[in-house]
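As a starting point, one isolated chain is supplied in structure tokens, in the form predicted on its own.
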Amino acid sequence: MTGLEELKTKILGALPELDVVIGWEQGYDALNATPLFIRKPEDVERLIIGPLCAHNLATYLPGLKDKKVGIVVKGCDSRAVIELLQEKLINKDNITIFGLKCDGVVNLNKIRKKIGDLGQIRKVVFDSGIITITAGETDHQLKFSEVRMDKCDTCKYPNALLFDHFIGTPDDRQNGIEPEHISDAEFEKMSLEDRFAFWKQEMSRCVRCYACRNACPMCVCRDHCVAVTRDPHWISQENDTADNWMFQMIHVMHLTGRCVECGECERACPMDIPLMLLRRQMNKGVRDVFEYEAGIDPQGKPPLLTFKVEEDNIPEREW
């Protein structure tokens, strides 16, 4: 039995007790996947898994917290589920988790940069580390390692960390790689002036569409978001660099100790702004100061949701 067939069998067995199961199905062409909401047995046949299934489906859970929900998760997705449970934004009694191992997911922007606008995609095949994309009558072959998401290159958690059913055999790569990115090291070598100039340039391209916020599984304020509230009125709706930077800094600070680095913000951004650079810098500070990594321990507490009279790595009495 393949992983997909095993997953379908597990979902069919659990579906009578659930209101919906969230997975992925084929999108508008062979290169795109889209979330699938399974409510009846025949919906299961549309289910797919694999490198095209990039969406972090945990984003939907807070909006379905009063329903009995099944969800299919990769490693980074499961970290978001754990973080939502820690903050009591969802109830585990209402959730059935189908865990997968993940070998990485594609970055469509990288594919476009390598082979341009392909038009209608007829077929996509993954085989032995090669992705073959058939557009029209032409086959384009690319190394999967060159077109997958950056987060996948240093992923420490390819297996779902929390699950009720695990599909297939776990990947023994778990916990084997340190989260170090070349772009981070290069950025840290820059002067403060050059860093600020870099971000001013990036923020000048932001169109404030809020796709990064809407795709983030930990952004749960939605209708009460500081970006759109009018009482008080914190940020204008003008699309200028200062307000764009203000929004992004508030966004990243609200994710302090909560961001699981699933990369959905960056994937959703239509302007290809390197938003994960901000989040990784913030997460590095959280690891250094609080020795904490988000979404690993269901019983843990994010550092900014707890209090210690004296933090181990903040020598206040020495100041």
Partner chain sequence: MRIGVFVCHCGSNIAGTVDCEKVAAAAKDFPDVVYSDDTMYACSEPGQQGIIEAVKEHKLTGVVVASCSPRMHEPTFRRAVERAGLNKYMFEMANIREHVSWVGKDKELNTNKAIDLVMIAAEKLRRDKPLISKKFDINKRVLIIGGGVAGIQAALDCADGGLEVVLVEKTTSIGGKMAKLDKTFPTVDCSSCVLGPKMVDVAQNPNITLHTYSEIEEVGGYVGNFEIKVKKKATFVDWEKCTGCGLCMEKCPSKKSFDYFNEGIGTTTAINIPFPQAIPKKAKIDADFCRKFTKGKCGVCAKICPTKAIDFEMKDEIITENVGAIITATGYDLFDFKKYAEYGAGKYPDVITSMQYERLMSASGPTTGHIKRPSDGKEPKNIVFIQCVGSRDKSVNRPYCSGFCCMYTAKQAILTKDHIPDSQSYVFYMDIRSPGKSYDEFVRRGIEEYGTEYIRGRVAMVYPVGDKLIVRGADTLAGSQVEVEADLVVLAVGAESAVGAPQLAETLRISYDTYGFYMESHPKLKPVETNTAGVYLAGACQGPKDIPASVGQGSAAAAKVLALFSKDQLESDPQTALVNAARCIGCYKCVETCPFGAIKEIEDRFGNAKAEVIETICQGCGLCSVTCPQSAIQLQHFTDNQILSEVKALCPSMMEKS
Contents of the next structure:
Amino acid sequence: MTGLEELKTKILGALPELDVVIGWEQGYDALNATPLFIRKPEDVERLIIGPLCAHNLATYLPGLKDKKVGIVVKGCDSRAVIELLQEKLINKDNITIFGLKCDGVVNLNKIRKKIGDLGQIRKVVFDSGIITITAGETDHQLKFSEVRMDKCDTCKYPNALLFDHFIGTPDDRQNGIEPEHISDAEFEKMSLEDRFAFWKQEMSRCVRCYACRNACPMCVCRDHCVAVTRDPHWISQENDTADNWMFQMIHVMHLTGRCVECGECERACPMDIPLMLLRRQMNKGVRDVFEYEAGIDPQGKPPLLTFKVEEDNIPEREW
Amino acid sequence: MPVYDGKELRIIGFLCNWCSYAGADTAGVGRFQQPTDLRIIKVPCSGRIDPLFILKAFQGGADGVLVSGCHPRDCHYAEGNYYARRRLELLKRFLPVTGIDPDRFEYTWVSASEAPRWQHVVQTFTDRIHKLGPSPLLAAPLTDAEMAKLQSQVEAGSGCGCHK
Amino acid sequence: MRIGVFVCHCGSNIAGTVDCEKVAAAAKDFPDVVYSDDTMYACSEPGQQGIIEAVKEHKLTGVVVASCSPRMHEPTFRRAVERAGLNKYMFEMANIREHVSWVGKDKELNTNKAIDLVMIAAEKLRRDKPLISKKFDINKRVLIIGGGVAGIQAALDCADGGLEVVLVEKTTSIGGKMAKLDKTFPTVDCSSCVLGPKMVDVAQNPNITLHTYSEIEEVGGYVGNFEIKVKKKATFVDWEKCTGCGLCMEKCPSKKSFDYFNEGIGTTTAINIPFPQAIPKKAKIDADFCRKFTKGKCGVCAKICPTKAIDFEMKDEIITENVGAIITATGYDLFDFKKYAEYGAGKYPDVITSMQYERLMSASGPTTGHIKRPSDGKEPKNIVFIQCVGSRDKSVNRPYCSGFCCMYTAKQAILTKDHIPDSQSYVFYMDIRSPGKSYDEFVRRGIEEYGTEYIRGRVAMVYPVGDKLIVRGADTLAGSQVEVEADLVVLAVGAESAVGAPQLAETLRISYDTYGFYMESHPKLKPVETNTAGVYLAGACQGPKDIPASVGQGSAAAAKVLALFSKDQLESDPQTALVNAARCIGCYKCVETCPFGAIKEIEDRFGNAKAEVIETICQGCGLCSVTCPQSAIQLQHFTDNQILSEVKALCPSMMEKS
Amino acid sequence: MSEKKFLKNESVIPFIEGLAGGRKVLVPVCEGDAVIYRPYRKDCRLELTRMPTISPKDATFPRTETLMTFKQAPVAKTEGDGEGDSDAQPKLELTETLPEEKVVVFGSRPCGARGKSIFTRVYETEDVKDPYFIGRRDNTLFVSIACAAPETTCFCTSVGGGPADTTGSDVILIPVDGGYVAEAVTEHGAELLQSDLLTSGADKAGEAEAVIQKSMELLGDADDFSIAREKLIELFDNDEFWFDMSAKCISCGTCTYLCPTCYCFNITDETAGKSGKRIRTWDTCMSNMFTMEASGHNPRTSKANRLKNRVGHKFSYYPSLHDKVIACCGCGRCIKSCPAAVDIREIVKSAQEYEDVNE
Amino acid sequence: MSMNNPYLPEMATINEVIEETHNIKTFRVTLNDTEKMKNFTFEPGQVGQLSVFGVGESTFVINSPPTRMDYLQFSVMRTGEVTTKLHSLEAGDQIGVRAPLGKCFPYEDMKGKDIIFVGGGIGMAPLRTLLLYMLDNRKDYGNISLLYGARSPNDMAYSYELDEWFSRKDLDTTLTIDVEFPDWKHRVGLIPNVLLEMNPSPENCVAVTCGPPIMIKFTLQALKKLGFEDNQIVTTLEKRMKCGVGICGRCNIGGSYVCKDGPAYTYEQLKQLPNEL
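I've shown you the form predicted on its own. Could you give me the structure of the form predicted together with its partner chain?
Every component of the complex follows; first up is the chain already shown.
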């Protein structure tokens, strides 16, 4: 991403008409970014953009329904905005979109996996594909391509798809990578028994903190989520594997045809449960059956909210 | 009630009231003999069937789940089964991701008059489930062997690539 | 909750292969079950009385009957439960006959299965809530779509019954297919003599409002209170002024216009009245052929019209009609015979459809009743009729029998002999289907008295030699090839659903089959009802039918509407969806998927968007419940918790299974 | 403090296996990127250098605890003839289910072990004694590893703890070259250290001291959060302040579920057929449902209200009730694992530094 | 079973169910353990948790007075899952009871004072226990008056007791409903307005009020207008509760736990708590 100054100028220009503009600022250390809510012109100074700005800020939009909101989006984030518009969960008239082009964002878990707990982080520098992290007295050098989020490996939409202001010039890069996730190929080799055991272990870790749900821009039920209700009583509050599994199934099924693969669920999960694997696989089904990708066309219709009398890719039932 | 020891497996059927439930009735009237494993839950329309009901059944240890509705175009409610078809097809494709054998779930269309077809569906599906045997249980703790295998997969970098 | 369970033996129907005492005993161990018994015939008077007494004696608040299919006796037991003082929805049935005793032999397994079914019925019942039907007023007007003979009959019967009728017809005149026929079988009486007076009755009946050259644009509302938007298409003639004098037709210079009424046999003028007996007898301009529209200049008709009725600026107009019931009588259309290239259909002018042949025979037709072949106007001597053109043929996706072709072919062969005494008719057929009253006798007469020659077999091809057509086919009875030298070949085209039928069905929210014919509510017991309350079917829109069957259905549908309107208020089925406003986030996904338009968008008192179900429109399919991710909209009596409780009871997630 | 012993790195596994005699041993293992406590299993992926993702409170306050079970006794009679007492109400059998398991938590951090002391002030008072927590606490030993490399999210020293704080631990291990200097904190701890696998660690005392010293240096100066008690109350009605502070919060429960000191719970009943259980499960004040009343009224409708309660409880209400002890042990999990990086330190500091411009 | 498990309910039997209004039922309950029932003590204003096993627990004030120990009485308004289930129960049904919980009204401090009770709707329940207690210890208190209001006569709980209250010379009872109703012989008007009309003297008087939040709000204003000091006003609070013993953490207002430290508070105490009702 480039053009921080351009973005700041454009936000300053738009701010008088807006209640708030959502962007990012540096968080508790140099490796941490955090959402920034710009209300006053002086707040703009704290704005940052770059590979640390992973948060999909569209998550906040439904909660700010009646406000005039500006939002800074990457390509993937813009898909969530589009999907929300498509489902009429937000009103475009109230939203001003500052679109970015993006070269990928960092997955902090991957960094931790490589160099363990980071200790006291002093400085982070990104330079020509290398990220240098100064923690304590040590410099850690990592290849950006090895620590970026999985979704960035296969990103088809580096540019914001919908915007009122675009920062810089759109990136015409084509990754040339099929949207089949590299790591899924290994998963797909697993036997059914192994997969079942695999998810059992993963789900046993879930603490049902609902970070995956609340970080998800498409989980708009929030306070009304069926995970915590008794009517309907889909799952109990017991924190056991079977109930955790069921909760994650509810999440996946409710996202069918709506998930924009922004990866927020997985990023938010403190237990590092590979939630995106479930979603990518479900989305694969959606693509195969409906030739549909969520969050691309504001006029599109989620596939489960419509039908065709003759479905193109659903075989007739044979018996 | 537990399933009948040794003889039956736990098979749940969700049938729409107007076609398939009636078709099962017709099969009964015609004395079309069927295996006894299937337990039918009646719903107004296949469009009422949330795929999550099916997952819930599997969570609870169902060995097989069968959904049957009106043939496309013949829906009592005009469109219900069109929506159902989309939901169920995606579920069927998704099941193997969870490790549940997709053969444990089937959806089909049986009209009120298709008694032989209903008999065939029940027989075929029950046979299939018996061939697959009891389904794995989420509620059962992982065995040491399973844990060891999972760990070895992680260490070998195979298995799910997410935890490399 | 205090549940009573009644396990029916149904004589030996159930008890033969299910241990009913054991089922009743097991039921005692289910939550909230305080009473359980087995009974010989639960549905019999003593059986029902037993239930009522048990409810009172044991203060039961809900009842499970394990017996036959709920599709059989649910209404019976609901009434019994109601007589016992309970709400009739505090009742569930376990189907242990059709689904258990009749389909399984092993008594042990059957008994175990029956126990499970009682268990889930009880679990569902524990979550049942009393439901109360709502009453609402009816608008006692009826809309009839289609002015063919079925629609005409329905309109007249309804009007005679005192109802206000709105009759909407797509073409400019009522009469439908029957108006085009020369004679009808098996009586060989003049079609227009039979139909004509009825058409006049329609025109003159003060209770009937007629909209011809009109189509249904939109249907809103529900049984008792539909709101219909009707599109009156522009005729470019002000019918208030048009007297039907026909002067315009005489002067119109565009005389090569397609003659729809005569099936393209001959031509008509761009401004025309389709046939002399048309009701209403008004002129319409066919803009495809009118020079004013195609070339931008002419206007002869406007100049000579004595009442100045011509209006080239006329636009389509939408009018609104409010009615309480709808009868759909949209009829059928004819199979496109060109799909049979081997018969030369569309290629050789002397291969025509049976309907075209009707027009050739009709005194009001283009040849004033003289049979002349289209190519050279000569009178044909050898006429070959080919049956099942677009019927009983999977290769053209028409596997069904159109039902009336055998009969009209027999009639046409007989009439041919009347018109041309020295002619010979040949009929290639698969089977002769003549099951109506006096029908088979009629066919026999054709063979025996009129010498129609029937050849059982399909025609392989038709090809011209000189001015003749050679019809080559098989005579399967003789086991030989046959060739007939024909002057005219008439293809007995089958019926298919009317053009636009599926679209109209979707507007009306009724179902239709693979072929576009409308689905009746029950093939035996509800032949003129649809699954949408207040919408009825008459005539061939439901499936191919001959005239008496169509008329019969027209009357039947009218009787249904009259019965419906005999009450001042209707009761809605309370098993409808219900929105829990506190949980609704106003995303309206339910509104998008509801097949009935039964959910409306409202604002609560704080201005929040919410969904609301219109109970009287909701048909209870439950599609919305699945669409709503937060389960804010629930189908009453089939709530998530009810279905979940059944699932959980059957799949208890416990470790008992190894 | 008792004598210092030394546990060689190579002896760690045998030591853990030795603990397993008669007790369930929970150890931090690596699953994915998360480090979580699992029952010790041979060859498990033990992870002792990183701070566990989740606190060890699960051992004394499980995610799900069955408080009691109940069962509807079968109805005695009913054979449809109306004889006898068919109207009798089904009787219920209630069974208390108290925990009895003996557990050792090996490898917790001092901050994690400290958490249960925050519980005790609430769960064991003169008026009320929570037998489940007390039972588990008394049956659970903590072998904690002192913290050598605090992270940027750590602030134990600001809330009364420290990298080698012994509160709540039975044994403290200080990582030094080649192993751990082990010191018993309690008698039970001393018993655990009876093992032959340990050697004398007296000579390593200095090294251990240096490790802690280094850690203290890395942590930097402690913040003083003492005036937060009054300041947070003062700011209670300042909606704008809380609205700002909570803007990026997404109302999930990560902070509270990973927290060693968050002790709130829910109680729900679950049934299957005629039997059921009353369970208590972790609950989070960050959820809208936490305070939602049956009538639909909710005193904390917005995330601002809820965040205010979390911060207020830890830094004001609890300290006011319990000798100024802050109900936070500074482990930083709520910051590090927060999907939006909401930083409780910053909120408290902002509150302490808040000056009303209108005054 | 441990004697001190605060979560473990006592099994109890519903002896009588009284249908008060369309959405309020009153349950008269005795503990199954007769010994425990005999030794059961509580103070006016304390609450109990009623358990419907399989559904859950909910908190209700014990609205019978400690001076009448034939049974414990609870009035339940149907709002959620537990209360709906409770409403389906009948005499003979088994429930669980955890009681007494919470703090009582400061009835000792009120001795020798005039008392005015101001109750609205279901808010009459906690007042009833204190009122009857005081009537049973009549000599300890000065003048006692009651202002009880409801939306309509049909929404008035304990209607069957009103005659007795009216007939007592030592109790001044005033009833009011929000809007006119056929055959209603008492006052019509909102409670705070009627209270102002009654114009009670704050001199040596304590006002005890309970009802829906909006009524409380305006009643407090009225009392202040009449000259009542904060420490002369007592009310009760409602919160979502689970444990009932101040542990589970959801019913707090700042550092005060309504289940343990309440539900009865003086207005003076309330004012010291953060504003979060």
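Because the structure is a prediction, the values reported are computed rather than measured. Residue numbers count along the first chain shown, from 1. By rigid core we mean the largest C-alpha set that fits within 1.5 Å across both forms.
Asker: Return yes or no for Glu17: a CA shift of at least 2 Å between these two forms, with the rigid core superposed?
Answerer: Shift of 2 Å or more: no.
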